[in-house]
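Below sits a lone chain in structure tokens, taken as the form predicted on its own.
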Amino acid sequence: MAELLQLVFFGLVLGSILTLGAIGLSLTYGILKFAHFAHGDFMTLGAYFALSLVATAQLPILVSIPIAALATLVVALIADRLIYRRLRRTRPVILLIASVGVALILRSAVQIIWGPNVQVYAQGIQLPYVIPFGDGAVRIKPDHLIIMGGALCLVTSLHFFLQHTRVGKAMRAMSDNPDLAQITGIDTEKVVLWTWGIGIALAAVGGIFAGMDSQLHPNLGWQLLLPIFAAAILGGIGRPYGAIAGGMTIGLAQELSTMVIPPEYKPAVSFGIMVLVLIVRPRGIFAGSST
């Protein structure tokens, strides 16, 4: 039993880190309508960016998480003006394509710049809180807990944004239909502008919190990619309320299924539930809801 519980917190760690990675790719989709495939290596580069503070100037991994989200912003919105800017009216496939090139563009660049070796935050063991259960023990290592409360506080503040900001209501009515959306005079570049820095900012911190749970490496976000494709899929993409479900669903669906498969085959529990949920329920299990 106390195994299985630790399976089931494991789960809820790695859906914090993909619910913020599917809100971000859903509300992207939502809005800009396309399949952003440098969603990941976003995660990638905030990780960096928040391993030079924490290495070079010292700072303490909480005071990072937001200046370092704070620069992965300002590169997406560079490459926002450079590229999706200039390819919005084409069509999604040509944005999505390009996507492509940004992504391999960020992570030649992480290797570049940071290296190819594996890096870590901290060295050193994190000694676990241990928490006695039947006939074994529950460890919760204390950046779990950052982790899990830090998407917690910000889904919560996501939700206030959307529900009771005027911009944040703007946000959905695009997402529901971009064109009625123009004609009652929402400024849609400024809505755009939200778009990017709410789900750049919420993959940075997600790329963050995935190397405090591990270690940093180039391919971080890429191998986070799919997982968070099969969350935004499961909860209807486009839908960030869906996107949280799916991120913890798929979360605890990989972590559980180590009980009978190999850790190492964990990957493949996503890529079949988005498998399924395609040819089952192709618009997610949100679909018909409200954003």
Second form
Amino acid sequence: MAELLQLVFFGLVLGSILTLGAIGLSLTYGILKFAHFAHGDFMTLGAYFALSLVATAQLPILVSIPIAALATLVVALIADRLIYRRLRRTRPVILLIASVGVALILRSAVQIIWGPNVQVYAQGIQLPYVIPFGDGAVRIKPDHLIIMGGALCLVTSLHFFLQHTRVGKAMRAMSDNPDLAQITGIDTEKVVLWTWGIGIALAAVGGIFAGMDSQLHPNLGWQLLLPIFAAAILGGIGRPYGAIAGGMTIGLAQELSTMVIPPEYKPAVSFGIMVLVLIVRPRGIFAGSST
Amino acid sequence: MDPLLNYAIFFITIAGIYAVWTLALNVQWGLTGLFNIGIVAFVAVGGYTSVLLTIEPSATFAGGLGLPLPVGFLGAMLVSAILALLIGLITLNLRADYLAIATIGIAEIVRLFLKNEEWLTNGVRGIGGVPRPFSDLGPEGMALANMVLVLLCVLVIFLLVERARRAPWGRVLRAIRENELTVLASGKTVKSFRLQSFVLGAALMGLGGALYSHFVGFISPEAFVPLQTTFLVWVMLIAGGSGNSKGAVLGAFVIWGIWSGSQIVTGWLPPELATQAGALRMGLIGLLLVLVLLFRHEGLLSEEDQRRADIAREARQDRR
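Having seen the form predicted on its own, the form predicted together with the partner chain:
Every component of the complex follows; first up is the chain already shown.
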């Protein structure tokens, strides 16, 4: 029983990380109409920016997070200016290929600047809180609480932003029906900018959390890309609330799967779920309900 | 033999194998617009299938049937085709991006499978002593014969793809790529055509994987990295000119030249920077991809060129 509870806890931690990635992916997919394959590598970039702040500038991690997110955002906006914006008039699939190129460039830059080896934010072992439960105990690391708390705060702020601000409402409108949104006079360029901003900032924080959860390495984000896409598809493309549910489902499923299948195949679980969703409900489990 | 000549033979052989893959991708992407970024999965499956069918029986893993090489090549095409059929049946009637994500997923699963199922694949240790074609001709004769074999494969595939492209079948594929609804309205089964194109391309990728594995003589999960297979092949096709078979072959040779040239240049770097050099080359591939898309998205030989050539050829035939 304690073992199950422990896995559920790990699942929620992983789910929090995936959710932060999936929201941005789903929003850019829904509003900019292209699958952004560099999203995972922007997560990596955010994680490494935070590493520099923590290791070199000796800043506490909680202070580093917003600065790193902002720095990642600047890189994303440069990529948008130089590459994506020029290709936005072409077919979406051209943008997709370009984003694969951007992903390779980012990963290569990370590896050249920070080196190919595995790194951590803090040396030494963090002592977990041990909570006795039934026949065993559940171990919870302080970092895990920061990850879950941080994700909860960000998701709640996003909810208020989408529901109560003009830009948030415009974003939802554009995601639901871009043509109708344009007719009603929504400034689409502004919405595009905000979409990038929110999506990339959340992704950067998700990347930092992923680094806190385990370690940093240049492939960190690329390996998260598949579960994030699975989460976004599960929740229905362009639906931020669906992405939250999708992220949590995939996170829990990946961790709980270790009870029945060999742990080496954990990464394959998200793919299995995604294929299942594509067969049964190709528009996502939560499609149909409007945002 | 002259080392330069040796290198030339090696270069042409490898570039030729890449040309097999670019031609295969040209069927899927160039003709039909199917976005496959899991090329490495079909290549690895083809390579392993052929090796396990043809190698002598071994005590450490289940494969090893000792069958002749042509059987291995055919098996490689068949198994890759079956894998493509399964993925295609699930994703080909959905939006195009979903196929892309599904192919990434299948590449990941194939990698995990090859790494973990040691009873079949010998795991990360890989399989050595892979039978090599023409090994009875001595090292020089073998290299030469291998090159001829690869070039022959490229030629046959090129002629087949060109024939298919100009046939009504290929025209339907291109029509699907341009406007799916029109094709549906004219009574064609879009999904079935897409499936045929995807499976044909995957079978050719499997064949390329078999050629590669038998040429190198050793196979392991690490030999199939997405960077060198999937993304390099994509850059080759896009730079060469997607939709244009000559462009696909040209792209393979030009980009392989740049890629191996960059290896020579990074070889001059001090050894402590050796791993960084790999990263630099990865960035180069990404940069090339983006630059081609921004400044010459139709590639060196565009599909438009080919279309004009086709029209001119038909006009000549009419006159006769």
